[in-house]
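What follows is a single chain, given as structure tokens, in the form predicted alone.
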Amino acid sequence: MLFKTLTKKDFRSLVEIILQSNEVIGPKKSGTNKDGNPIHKFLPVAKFEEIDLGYQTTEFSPKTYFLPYKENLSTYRFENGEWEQDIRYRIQPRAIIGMHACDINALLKLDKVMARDKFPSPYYVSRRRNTFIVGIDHEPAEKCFCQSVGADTVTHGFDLFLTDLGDRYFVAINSDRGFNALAKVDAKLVTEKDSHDYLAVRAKIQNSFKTKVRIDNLPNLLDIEFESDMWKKWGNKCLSCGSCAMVCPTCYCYGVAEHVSMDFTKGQKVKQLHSCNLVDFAEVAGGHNFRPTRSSRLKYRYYHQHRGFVEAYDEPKCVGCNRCGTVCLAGINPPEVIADLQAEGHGP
């Protein structure tokens, strides 16, 4: 890991060389929440104005520019017997400026399941490609957990990854296309003091969480308490609604469904997200239902979280964003979840 220093005018300047030739996104405030506090979003920006680099968190995770809610994945046409289909990928070049540590280790996640798996997506993969990174550090949200699933810093998955040192940042370089965008700008060598600042600037934020989760032996603590009445405690409150996997910057589960003209002669694939506590999801041909209560789905929901993906790549899905619990509006949220099923396993 190569690392520079760069004033706070030159980031300016490199984000308005960027504008110049790319989409560029980044964190916008959208409005304000009922107590008054501002409301974020990842949208497009057209001036570096617009950026707001202080946010603490965003409604929706940049998830939604690698994994959209829905994408056409492709339209076909018959005629006299034959058939054509017509299949495109983005190849547009787009940079996302200020994205979380935590958000960029979903990238991570989605990676491995979208991009390294045995039936890698050339949708994702083309618009993963195509977006130049810009991450920067910020001390955790109350609410936040992802110090507890390691997902607070991160060495990879960017091309640039900023910690604000008061006139200066300090900056992480993880790409060749990151190096040759700083060329562009008066970024400098790091010096000793840079350093110092930058430990002082990490120790600062690591001792800022408020909301500490044990992940400890989770994953076979589930499978002990899998008929555990906490499931249903928890299960009951659940309104079915899907508001968690649609926050959530890993849940990646989709449905496809093929749209043909009555007339036969045109036809389109679409791929849409889905959530796993929605009623429907485990229902299959002849209406049988494989999770038909709330509480199985629920349950299931954490068990990808934090078993099956923890099996399947040895690491945990969650990287304690905690959206899910913010947007929920029966009030569940994975620290109480998780710490309800810890206190089960202890016994009376």
The other form holds:
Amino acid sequence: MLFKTLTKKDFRSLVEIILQSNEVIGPKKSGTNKDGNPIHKFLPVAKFEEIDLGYQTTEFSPKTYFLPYKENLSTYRFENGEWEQDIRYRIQPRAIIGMHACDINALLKLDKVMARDKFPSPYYVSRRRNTFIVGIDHEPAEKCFCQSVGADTVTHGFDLFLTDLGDRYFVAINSDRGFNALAKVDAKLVTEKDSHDYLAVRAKIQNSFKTKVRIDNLPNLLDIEFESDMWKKWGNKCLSCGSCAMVCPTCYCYGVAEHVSMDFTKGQKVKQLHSCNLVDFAEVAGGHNFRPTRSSRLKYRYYHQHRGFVEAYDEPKCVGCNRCGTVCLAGINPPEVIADLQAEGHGP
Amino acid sequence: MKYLRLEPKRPRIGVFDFTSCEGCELQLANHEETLVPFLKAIEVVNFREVSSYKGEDYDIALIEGCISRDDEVGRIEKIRAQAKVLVAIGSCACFGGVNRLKNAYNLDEANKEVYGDKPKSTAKVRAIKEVVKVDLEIPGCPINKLEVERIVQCLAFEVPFNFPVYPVCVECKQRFTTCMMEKGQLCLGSIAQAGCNAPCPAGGLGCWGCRGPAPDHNFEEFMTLAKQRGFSEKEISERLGFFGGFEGRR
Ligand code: SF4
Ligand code: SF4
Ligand code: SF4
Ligand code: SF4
Ligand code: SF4
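What's the form predicted in complex with its partner chain like, now that we've got the form predicted alone?
Time for the whole complex; same chain goes first.
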């Protein structure tokens, strides 16, 4: 990895340069919750000041800029017995400033699913390639457990990654684009002190995780506890509302529907994100539902995160952001669910 | 106009109002940009908001409003006898709607409160399905015109229409709306049927459940979590009762 440092003033100039020719998305304070804490969202910004890099977490993950909740896959037109199709997946260049390591790791996981060699999704790939990503290190929020799932650091999948050293940023450069962007401002070569300070900040971050989840042997434990009553306990609480999957940075399930214009001359194939917790997720033609109960659906969500994905890609799908646990009105959250599962596993 | 080489039928539609505010009928005449093709896709036989012609040979009857007077019973029975398909549109027709609030009071008192010393005939509010057989219900206060358009398209090709089975939260999250419960407001979205595209939370108001309960909604957990968040049983019950969709559940 190539490193440089950047004064905060120069970072501001860099963002302002990026703003000139890109749509820029950043963590923006969008209100306060019932306890008076700020709520942040990744939203388009027009000025550097709108970006709040001190955010702890965001209510929604930035996944929506890669996998929109709703997306027109193709438009088709009928005329005189003929038809033509129009597919557009080019997007304007975009930059996302201030993504945390967990969210960049989430993109790396999505890459494995959506940008695979055999059947890459052109819609996803075009967004991914046309998005300039500036990541940033941060002290973990109380409920984050990204460290437990190995998602607290990131070595690729971004253009630039910042670590705040007080008066300056320590910048990891991971692409030509990133290198060229830095060349437009006064980035400095790294001194020994810079490296030393960087490692000290990293060590501090590493030691400040409060929430820990043990995931070793989780795939096997999940298999052994397939019939466990703990799934009923948590499943009975589940509202089947899908909020967890909507905010999760790695959930990608979707459905496709046909929207026909009122005059029957045009149609659109519209993709819409779905969730395995929703009641019709496993309903098939003819009406049979393979997962009719809330507990079976909730269980399979955890199975995909911590077993299915591990089997396919040797790593969990979950990046430990705990957004699902935060939005869940019923209080269903991975640290507690997994702890319960492990308690079951230890037997009576 | 053929679609995929299939000729759509032009369903012969009559629209009739009962006890209601006419908001749903107005919705039918709304969404100007597609109003012309909408009115071309159907044959309006009887709909006073768009035509003075009053035909009796409709196949599909769209019913707005609830039954709250005895004379309405005969009228709806006659429409039922004529219509091949009877569709209840709006929360009033589907559940009784806001009008149902009347049922919590003594009828004479309610009559006096509204009409003073000139009382009118009045009865307990009933949803259409409590009086005649209903083939399809399109809930909402008011109905969502875009949804109605899709339903009309299905009627034109005689294919079933599938309402979303998930609760409002899905549409709410997909609009990037901050959860109203997180902001300290009561919201029925997690147990209410989607299809409205969650306009209320997007506008800063918790869901009032005008579309009624979502299939397989988790009522018990909703009550638990709402009480845990400090909402009183009375407040929750009033919210659930507002449009009548949760009748029998509160
Ligand atoms: S786990 Fe929570 S957020 Fe997810 S579907 Fe169930 S109730 Fe909704
Ligand atoms: S199956 Fe469930 S957990 Fe897996 S990606 Fe889909 S919504 Fe997410
Ligand atoms: S499952 Fe939950 S904690 Fe894990 S990545 Fe998704 S939202 Fe974050
Ligand atoms: S459902 Fe609402 S908008 Fe429709 S008629 Fe009743 S009160 Fe009016
Ligand atoms: S505001 Fe209401 S509908 Fe939206 S996510 Fe929260 S509970 Fe669900």
